[in-house]
Amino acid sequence: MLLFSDVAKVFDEIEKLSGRLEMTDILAELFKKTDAKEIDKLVYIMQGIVAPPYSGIDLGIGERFAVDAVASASGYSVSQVDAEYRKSGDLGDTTEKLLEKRKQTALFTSNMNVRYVYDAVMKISKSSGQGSQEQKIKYLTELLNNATPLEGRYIIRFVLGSLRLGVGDPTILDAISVAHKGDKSLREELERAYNVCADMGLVARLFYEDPKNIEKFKVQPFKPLMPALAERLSTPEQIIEKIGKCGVEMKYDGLRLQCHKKDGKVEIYSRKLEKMTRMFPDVVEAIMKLKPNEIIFEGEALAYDKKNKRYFSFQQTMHRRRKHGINEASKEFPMNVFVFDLLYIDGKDLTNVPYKERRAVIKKLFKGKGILKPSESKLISKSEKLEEMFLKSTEKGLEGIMAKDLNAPYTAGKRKFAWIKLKKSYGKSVDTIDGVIVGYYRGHGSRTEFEFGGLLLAVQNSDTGRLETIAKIGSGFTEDEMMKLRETLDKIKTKNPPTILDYKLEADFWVEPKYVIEVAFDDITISSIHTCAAKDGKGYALRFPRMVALRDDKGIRDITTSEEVDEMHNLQHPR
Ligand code: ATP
């Protein structure tokens, strides 16, 4: 049985590192001591979750309640805990310090194992209803009573959802491979399994039970797949050169839905793989009527504006759904789902079947099925024809086109040239990136009253898992948005910068890296104050960045990577 105190020691060691190789080795050693009954729990803890996103189980304990529990376990008053917390800026550190003072550390040892800690946190997360907050505080206090100060630091950070070890999913997968084989050769297979079920705890457990389970791992209904992602190119010629004759589809600016059905039950997942079934009763009804008993497909949902005879954008669609209530909105602004991929049907995993075959089934299955329709698509082998289709899409008010490699499998969780996007602004100047807000600034002049002077934005280095700054954004917000942003960010202010952030530019206020925004810009330039893909002290920065929208459909895992920024820079400035 793996002791949680050993895990806490490893976390403490890892936190001080930034090199991925060392992290992998230290983790691999820990994984060697872990058995099949506890590996899933350890993996979830490291990911900072209790269960995959689609399970709907959130950690769900507020900071105030955690402070109460720390107070009871340490014997200090709530105001003493608060005062200490204000000083340190991290409730985990405060917990450690106060538990240290209370307990004769030298004498106190803990014997909690990983399963015990995980199960207790699960119990905390699951308790709901009347009196549940008191229950949560009680369980958490009990847990802290049994914990050493160092364990206390990580238990509190875990329940608050701010473990921030800086260990990304790729590092965990590498470490599992190294633990079992001494090298990273199993990583690809493990990653494929993870990409088709989005549940790393499950993959790790099945692998520990029997490595063969991973070889035969299959897509299954109600285990959403990580979405396949598109690469970008800037001209029709480049696309044809890259993939030759291809399937060119309209690119709809809606909401990506992954729809699952089995035995009369339907679930719909968002791009972040959260359950959205209840938001789309109209779509559920249409899926129920499909002939296959089991099916998984993906499509882009857009509401139709009957009055103006055009589609609403993603932002407008969501706004309508919230404002008018779901059932009303379904009638007033009927939803259309443009089906663009098919991943599974009646026991058959289609992810390795070439796109052209998947597409043929989509065309047969979704023709004339009301609100579910195949995305508009054409086989194209000449760049002039591709250009024509692109112009047609922009005339219709759509975003551009998606060109698809006819022979490619479904590349779950990966950005590959199986799909290539060509958007309205490509080739000229602007594109957008999605970054996470890591800090914000005080206002100057007329903005002082809102105390809001802009945002500090970061992207993620997919190799190291670290966040790297790319822009300070001062425009694109209305006054109303500024007020709301300040209010929202105030709630997640932290004293110290995120531990996983590499930065040179200081923010006036640091925040938990949580909110993702889409940002437009004119160009990507080289800068000595930003750390994105930095080499020799120089990174990338966005020129004239402006906020386009808050992307609540995306989480920190979905933001643009530093490598993509590098590619975008090379597209704009061909060498
Ligand atoms: P990404 O999803 O690549 O991280 P993003 O959310 O900013 O980036 P885009 O880069 O504009 O979106 O394009 C990819 C998205 O386009 C897909 O995630 C999907 O939601 C949407 N989409 C619209 N039409 C299609 C289509 N025909 N085929 C595939 N995806 C489509």
Second form
Amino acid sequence: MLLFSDVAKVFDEIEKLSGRLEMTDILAELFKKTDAKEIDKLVYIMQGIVAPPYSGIDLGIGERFAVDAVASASGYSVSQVDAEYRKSGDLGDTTEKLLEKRKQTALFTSNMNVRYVYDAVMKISKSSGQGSQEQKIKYLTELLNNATPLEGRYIIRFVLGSLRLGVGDPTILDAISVAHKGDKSLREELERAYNVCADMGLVARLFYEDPKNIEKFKVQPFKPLMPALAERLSTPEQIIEKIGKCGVEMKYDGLRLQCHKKDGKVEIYSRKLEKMTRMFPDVVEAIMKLKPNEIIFEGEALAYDKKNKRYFSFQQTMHRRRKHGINEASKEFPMNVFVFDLLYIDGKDLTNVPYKERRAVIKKLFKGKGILKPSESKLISKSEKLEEMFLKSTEKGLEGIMAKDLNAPYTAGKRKFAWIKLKKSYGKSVDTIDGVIVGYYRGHGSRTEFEFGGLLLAVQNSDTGRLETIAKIGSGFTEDEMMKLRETLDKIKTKNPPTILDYKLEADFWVEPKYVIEVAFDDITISSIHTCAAKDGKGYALRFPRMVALRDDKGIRDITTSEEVDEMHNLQHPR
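Okay, that is the form predicted together with adenosine-5'-triphosphate (ATP); can I get the form predicted alone now?
Nothing else is written out below except the one chain.
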């Protein structure tokens, strides 16, 4: 069995590295020591989760509970732990320091293996009901009583969801391949399996049991797929030149839902693959009435304004995500779900079937099904017709259009030219990207009272999994938004920059890379202070960036990639 002390030593070593190749080799050596009964648990711990997002199981422990457990295990008072925490800015580092000079020692301690630590954290996550808070503290205290100071550092970071190793999913997949094959040649197969089930722990366990299991991975209900992603081009002419005759759909700015049904049970997942079933009783009812016994489909959900015969904005549609008053919300913001892809039906995996065939089934199955409707789509082979549909979409208050390669499969988790988006901002001087907030700045002048002056934004390098800065944003905020942003970001402040961030520009305050925003800008320029797609010490930056909206529906996997920014720059400034 793999000792958690060995894992902690590897984590400590990785924390000091920035090179992905070195990380991969170190992890591969650790994976060689791991067996099929514990590899899934080790992978989850590296991802900073106890189960995949769709399971609905969260780590579920607050900072105050963690402080109580550290105090109990170390023999120091809560006020002493708090004081040390204020100095270090990292409760993991504080735990390590206090355990090194703990005032009390448990009567009985034992070496902990990975399975023991994981199972204990799972018990913490599942504790609920009366007395659950005390139970969580008790379980965590027991872990810390058995922990070495270094183990304590990572246990606390893990339960707080702030492991910050800088190890992305691509690196973990590469390391599994290197551990078994000596190179990265198995990465593509492992990644496909992961994209089909969104559960890397499961993929790793089945692979360890028998590498041939990866070839047999199938789409199945209640294991959501990683959403397919679109590339972008800036004109209808470029789209027709790229993929020729295509299916063109209206691009709805709503909530992307992945809907699953089997044997009378329905689950609805967000684009971040979190369960949202209970928030949409009207949609669940409509899905239950569908004829197939088993089905997985994707749709864009928009709240409809019956009075003005227009769709509500994305922000208004988001009211349907509330936890309380769901029935009232469903009446105030009635939902329409525009079905744009079909992935599975009655035992048949459709992800490898050409889009035109999937579309034909959608039209037949969802026509006249009330709030479930086929997305509006046309076959187009000329750029002028594509332009007409684009204008029709924007006149309806929609985002634009999505052009789809008629012969392409569904590329789960991949950004391919199988789908190409054309948004209403394209072709003009204003465009938008989605990025993750990695830091923020103090307010000066008129903003002093808000204690907020702007944001540091990053995009993601899809090859390395690392974040790269692209903009310092100082406009686009209302006074109310500035106050709310500062309050929200204060809760996730960190002493050090995110481990997975490549940066040159310092922030006044660093934060966990958690919140995604949509940002408008006028142009993409070469910059010596940003690291996006950097070459020869210079990266890309956004010119005149301003915040458009906070995108609660999106996670890091959904943000714009550095490669996308490079392509956008080339479209704006042809070489």
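The term rigid core refers to the maximal set of C-alpha atoms that superpose within 1.5 Å between the two forms. Residue numbers count along the first chain shown, from 1. Keep in mind it's a predicted model, so treat the numbers as computed, not measured.
Peer 1: Take the rigid core as the frame of reference and indicate whether the C-alpha of Leu505 shifts by 2 Å or more between the two forms.
Peer 2: It does, since the Leu505 C-alpha is displaced 2 Å or more between the two forms after the core fit.
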